[in-house]
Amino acid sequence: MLVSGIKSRPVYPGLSPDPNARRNLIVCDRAGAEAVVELVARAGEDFVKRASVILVADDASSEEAAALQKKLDPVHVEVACSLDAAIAQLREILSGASMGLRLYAAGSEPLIGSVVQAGAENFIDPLSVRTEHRGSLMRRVQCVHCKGMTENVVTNPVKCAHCGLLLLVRDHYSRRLAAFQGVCINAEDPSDSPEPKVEFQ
């Protein structure tokens, strides 16, 4: 169903250190930490002395998110609960960032998006921001008709979570809403309901 080659699919080419960077600011997910893990043990102790993690743990316990702070060590982790509390975050500090601030992301599409976008309103960049994908294929789906977002989509098709359309993922990208575009699928006949698939696991 997804067409292959659309120019607005993000490329995501991996994290690699900028050793001009007055400060690394790194935005992980549990999955994308190993990516981070990887970066440090290449970037060395310069890197690590300028380096701070906001790292997403949600759904983590206590325990799991201790033993990842530590993974990353020694660079200065501060945990967020949730994807909004780690974007919340990443604004505040952005807002006050001076130049020579380098970007990076690492996990889900759904939070490099977020990265990307939160860095854009803060005048950086979206294609300066150092991406790696890890983990989850899930994403953040945007229905052209009501304008609403559905969070977490690993089927195709899927149910609009505001105005209830069933909606095929098309492989066009928003870098400004950070999420893919969902198309009703059946608007000629709406009885006509195709089985959804598994496709962004």
Given for the second form:
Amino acid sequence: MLVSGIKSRPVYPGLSPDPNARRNLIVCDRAGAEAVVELVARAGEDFVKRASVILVADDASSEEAAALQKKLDPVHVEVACSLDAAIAQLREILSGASMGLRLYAAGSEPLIGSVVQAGAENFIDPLSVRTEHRGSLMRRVQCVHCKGMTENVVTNPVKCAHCGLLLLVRDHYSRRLAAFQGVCINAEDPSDSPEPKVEFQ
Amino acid sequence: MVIAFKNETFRDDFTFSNSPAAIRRFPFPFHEDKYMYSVNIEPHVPGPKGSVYEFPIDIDEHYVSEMRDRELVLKADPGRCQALPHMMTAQWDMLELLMTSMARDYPEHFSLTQDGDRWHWINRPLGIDQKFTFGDVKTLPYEPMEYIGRQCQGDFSIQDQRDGQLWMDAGIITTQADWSLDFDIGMNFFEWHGPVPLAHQAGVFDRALKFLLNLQHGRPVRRLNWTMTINPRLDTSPENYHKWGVDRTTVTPENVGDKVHLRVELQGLWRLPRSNTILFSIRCYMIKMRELVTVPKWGRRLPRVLRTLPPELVDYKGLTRYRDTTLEWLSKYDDGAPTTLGCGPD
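Moving on from the form predicted on its own, kindly provide the form predicted in complex with the partner chain as a structure.
In what comes next, the whole complex appears, and the chain from above leads the way.
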């Protein structure tokens, strides 16, 4: 479990099955899929019958994705080629979903944040989404200056993908934006450019 | 009382200054020769005549120029004013509180006529004459929070109360001390205070939240907070930090008196009647070091406070680059004599 002193960062307590849900919708990436395999193993047959998975396989070969699908069997797995594609698919499902749907997210923090965000847009309480962090500590960062998002950030500082300012990645997280805050690190002395160091791997 | 409004700027040529009367009424925040965080909340009851506490909403000589600066900020960055959709009732609550307070306490400058839902608002300093229907957004040129927020000094945020928490779900924030409404909107009390050092561990936010959840209508409260700003710049937002941050490197022993400002926030909290939300006002006052030392007690006390400030706070408040230069300049006003308790001038 990801433990930090960041007050604005949500807690990701780990996946647990909801025996009363009519439908269990799970979004995960390759690392998160391991948590889903464990969840399926300890949940009952009823849970499995009502569960489906959207697997983000952007960092997996087609053989690896197929192997994960097999491990999750008999749960139905849809493979998405990117996080954006998975979230688009999730939004589509949520827009037509009925009461009794339980949402789960497992994997990197940007994945969890995006799932919670899509849920909130459809009036699902963020605290009701069952979440587990697995794998990379990479972050999504919003530039406070140009408001652009930089994805898959592992270094601090990081160059904004939009305006090019060198950003200090602050330990301040917005659930609404599903992103950490990036603030220009050398505003007071533009000649001072600290080397990016890998901090979120 | 007719206020003589000044024509001044808070950017570019920075012509802002305080009159001698404005210096005397400055809300100096240190009641002793040292500082540490505390909840320091007190009832927002009327204070002495002429003080910043005389009326619930304080309007002063900087009013017209501050409203002009807010207009410039909002034009460049409309995201400084945002409200989540469920906050409309709260917006009307806020408009009512500000209009009734301003019209009652400054009748020379503002008037409000209420005939049922048909209201007539006149703002003489800004040349506004507006008839509208209370509760009908279509009858105002902006949503109610933005409409009155463009006519009242101070930033405002509105906190919704649910699940034993306060949620910052609306605000008009153009004079902030380095925090972003656009980033923080929708957060709860602990989340938006997340970056503040030391205070979480001291239990300050737990106690403050408990207190605020029980805030009652008609019994507003207030507290002071402070930081320092280089140049009298109202818009010290993180959004524009890459533009103003460099100011902090421009302090020299020669220009401390004019460039370095103590920035004090008079924070007021009101329970709003229809929405059960809490209105938080952050009214900013600035004073140049040169102006501040005209009050001997403040000239003695401020260097003592700055010298003993915990390093985490020096860093968090962004004072690191110019504290020593400022201290050196201020120290000639500290003759070592004891100071009297309390914030005001002797």
